[in-house]
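One chain comes next, on its own, written out as C-alpha cells in the form predicted alone.
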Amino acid sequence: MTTALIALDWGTSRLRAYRVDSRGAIEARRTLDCGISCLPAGGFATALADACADWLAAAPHAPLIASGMVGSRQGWLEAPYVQCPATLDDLAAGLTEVELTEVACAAGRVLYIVAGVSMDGGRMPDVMRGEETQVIGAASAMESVCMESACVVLPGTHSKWVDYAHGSISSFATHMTGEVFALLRGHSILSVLMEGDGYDAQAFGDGVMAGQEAGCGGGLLHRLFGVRTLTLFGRLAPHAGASYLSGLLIGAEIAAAVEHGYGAGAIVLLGSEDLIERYRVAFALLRMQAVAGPDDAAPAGLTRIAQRAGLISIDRPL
C-alpha cells in the first residue's frame, strides 16, 4: 500500500510520527522525546529528520501535517487559532505552510501545521493546540454509531473538556489538572508525607468524593491541606497519598466542569488508557458514564484534516 500522508502529533514533551496510507490506515509509527520543550533554538529541522527522514525518502509526493504545540507561539511557527465554534472545514482552511528549506531529506517540501482553537465569550479566554485534531480524528468514529453530540475529555497535563454537536466544536474548557497535581506532587509540603506511586482504588475514591464537594463549593485548597492533615492523624497512609491527590484533584475538576455546563449528555474519553481509566472510576462514582473514545484519534484527525484540505485522496471515507 502507498504511503499517503505522514502524520504529526507534535506536542510539548514528544514527537509520535505516523505512516498513513491510501486508504487511512497506519503503516508505522515512532515516539521521539523530542517535543517542543525538548529542542534547542533551531532544532525542528533536526528532530523532524530523526523521526522520518526514511519516510521522507521513500515516499517523496506525501505531504507532512502536523497538530500540537509545534504551532504554537513557542514552536516551529505560530499557527494563528482558528475561532470556536470549529469544525473540519475551519481547520483545514485554516493550515500554516512551514517551507522544510533547512530539512535535506526534505527539500522543496512543506509542513502544514493545524491551526489550534481560541474561544473568548466574554469570560476568560480559552485555547488548545492538538486536541481539537483529536477531537475531529475521533468525531468520525462517534458519527458512525448515530453520537451525534458528545462532550469530549481529554485528561492530561491541561485536561480539556470539548463540547462536539453536528460537526462542530462549540466550547470547551481547560483545567490544569495534571500539572497542579505533578507540582503539588513533587514540589509542596504534601510531597514529604507520601509514599511511592502505587494506586489506591479506596483512597483515590476518597479524593474524588472530597473533590467533589470542594468543587461545589466545600473550598479546594482547604480540602489540599487536608492531604497533609490526614495524613499527620494517621487516616490516611502515606502511600496512599499520591492517589488521594488524584482523585481530589479530578473529582474537583468534574464538579468545575459541570457547573459550567459540561458532561450533561454522552461523555467520550480520549487519552492514555491509565488517566482514562482514573477518570472512568472517578465517574462511575459520581453516577456519570463516560466511554472510551477510539485510538489513535489524533493521526485519525490529521488525515481527515489533510483529506478535507485538498492534501491527499483516501480510498475511503473518513
Second form
Number of protein chains: 2
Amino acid sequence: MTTALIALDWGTSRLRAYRVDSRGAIEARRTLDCGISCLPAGGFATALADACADWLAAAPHAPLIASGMVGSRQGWLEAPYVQCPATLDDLAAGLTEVELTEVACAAGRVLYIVAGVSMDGGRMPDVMRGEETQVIGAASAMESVCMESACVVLPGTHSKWVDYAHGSISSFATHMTGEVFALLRGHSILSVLMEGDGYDAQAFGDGVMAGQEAGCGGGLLHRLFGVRTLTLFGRLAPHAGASYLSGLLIGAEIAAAVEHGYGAGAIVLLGSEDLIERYRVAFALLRMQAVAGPDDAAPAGLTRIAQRAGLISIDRPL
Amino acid sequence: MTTALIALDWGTSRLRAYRVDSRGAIEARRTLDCGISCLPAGGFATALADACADWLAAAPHAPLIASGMVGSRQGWLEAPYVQCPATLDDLAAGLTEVELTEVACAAGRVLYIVAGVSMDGGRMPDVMRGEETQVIGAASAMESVCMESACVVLPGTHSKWVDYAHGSISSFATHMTGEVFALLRGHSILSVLMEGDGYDAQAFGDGVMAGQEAGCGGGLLHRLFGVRTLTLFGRLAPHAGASYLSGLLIGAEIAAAVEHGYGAGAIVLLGSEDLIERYRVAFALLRMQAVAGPDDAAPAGLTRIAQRAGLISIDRPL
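Having seen the form predicted alone, please provide the structure of the form predicted in complex with another copy of the chain.
Below is the entire complex, every chain and molecule, led by the chain shown above.
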C-alpha cells in the first residue's frame, strides 16, 4: 500500500506522527517527547527529521500535514485562527504552508498546518489548536452514530467543550480544570493532606457532587477548602484526597458548561482512557450520558482535512 | 504604666507580639518571621524568648495569651475548636493552657491559647484560627459604629467571611482566593503572560465584573482562561494581567459569598492596607459598601478575651 499522507499531531508536550495509507488507514505511528515546549530554538526541523525522516525518504510524494500548538505563536509558524462557526471547508481552506527548504530530509516539500479556531462570545475570546482536528476526525468516524449534532468534550490540562452540528464547529469553551488540579495537587496547602493519586470512587463521586454545587452558584474557591476541612475532621481519608479534588474540579467544570448551554444533546468524550473514564463517571452521577469517541481522532481529522483540501485522494470515502 | 498582658498573634508566617498596658493600650510591638511554618521542631520556646524575653522579665506577673495557627495540630499545642455560634464567653471559657516549664525566660508561667472556631453547615465543615480573635477585637473597637450586626471580611491567602451579630460569631466561610491567585500568578501557563504585579485599576475592575459572572453560575475554571485569550487578542496588556486575575478571583469570591447569604448588611474589612483597598474597590463596583475596620484588631481581641476570662482587669472598659 502506498503512503498517502504523513500526519502530525504536534502539541505542547508531544509530537505524534502517523503514516497514513491510500485508504486512509494508519500504517505506522510514533510518539516523541518533542512537544513545542520541549524544543530548543529552531528545533522544529530536527524534531521532524527525528520523527519521520525514513517515512519522508520512502514516500517522496506524500504531503505533510500537522495540527496543534505547532501552529501557535510559540510554534513553527503562526497559523491564523479560523473563526467559529468553522466547517471542514473552512479548515481545508485555512491551511498555512511552511516551506521546508531548511529541512534536509524534506527539502522542497511543504508542511501544511491546520488553523486553530477562535470564538468571541463577547464575554471573552476563546481559542483552540488541535482539538478542532480531533472533532473533525471524530465526526468523520462517528457520522453514522450520533455526530449529526453533538457536544465533544476533550478533558485535559485545558478541557474543551465543543458544540458540533451539521458539519460545523458552532461554539466551544475552555476550562482550565487539569492545570488547576495539578497546581493544587502539587503546590498548595492541600497537597500535604493528600497521599498518593490512587482512584477512590466514593471520594471522587462526593467531589463531583460538591463541584456541581460549587459550579452552580459559585463557591469553587470556598469548596476547595473542603479538601482541608473534611480531612481535618476525618471525613476524607488522605489517600482519597486527590480523588475528591479531581471530582470537585470536574464537577464544577461540567456544571458551568451545562449552565452555559453545552451538553444538552449527545456527548462524545475524546482523550486519554483514564480521564474519559472519570468524566463518564461524573456525567453518570449528574444524570447525563456520554459515550467515548473513536481512538485516533487526530490522524482521522488530519486525513479528512488533507482530503478536503485536495492534497490527497483517498481510495474509499472516509 | 504597668504591663498587664503579653499578647501574641501567632500565625503561619509571622509572630506578632504586643505588650498591653493596664488601660488596654499597646505599649510596644514586635513582628518576627517566626510563624509556625518557619520553626524547627520544638522551636516554639525559642521563638517566644526571641519575641519577648525582656518583656517577660520586666513584667513577671503579666499573663500570656496567643491566637492563630499556634493552636493548630502543627502548632505548639492543639487547642480544640469552639463551635459556631461562638460568643466572647465561649472563647474566654475555651482557652487552652500551655505550661511553660521548659521555657527558661517564662518558667512557671502559662500561655493561654485561644480556641479556633469551627462550623459545620452540612455541606462541608469550615475552620478558622486567629480570625475569630480579630473579629472580637474589631467588634470591641467598633461597638458604637456598626458591629451590632456585621459581616467581617478578612481577605488573604484564605479569605474569611464572618457573620457577627449580637455578640456572637454566627457563621463563616473560607475562600482560597489568595492561594489560588499565587499559584496561578506564579506557576501556571498564565504566569508568563503577566508582566509585573503593578495595580491597573481598569483591568482590576474588568476582572471583578468577569469574576462576578463566574461566581454566579460557575465558570471560574473557564474565565481564568480569559487571562490568556484576552492577552492573545491584545485586549489585556501584559502589565495589567495580574490585576485582571486578582479582580477575577476577588469578584468570584464576593459573588459566591453573597450567593451564600453573606454581606447583606454592614461589611467591615480587616487586613493589610493593599488588600483592603482592592476589596473596597471591588465592593464599590458591585454596588456594595464596605468600611475598613480598626488597626490592631488582633491585640484588641486578645485583650478582650483575656479580660473576659478574668486573666486581667483593665482600668477602663474596652
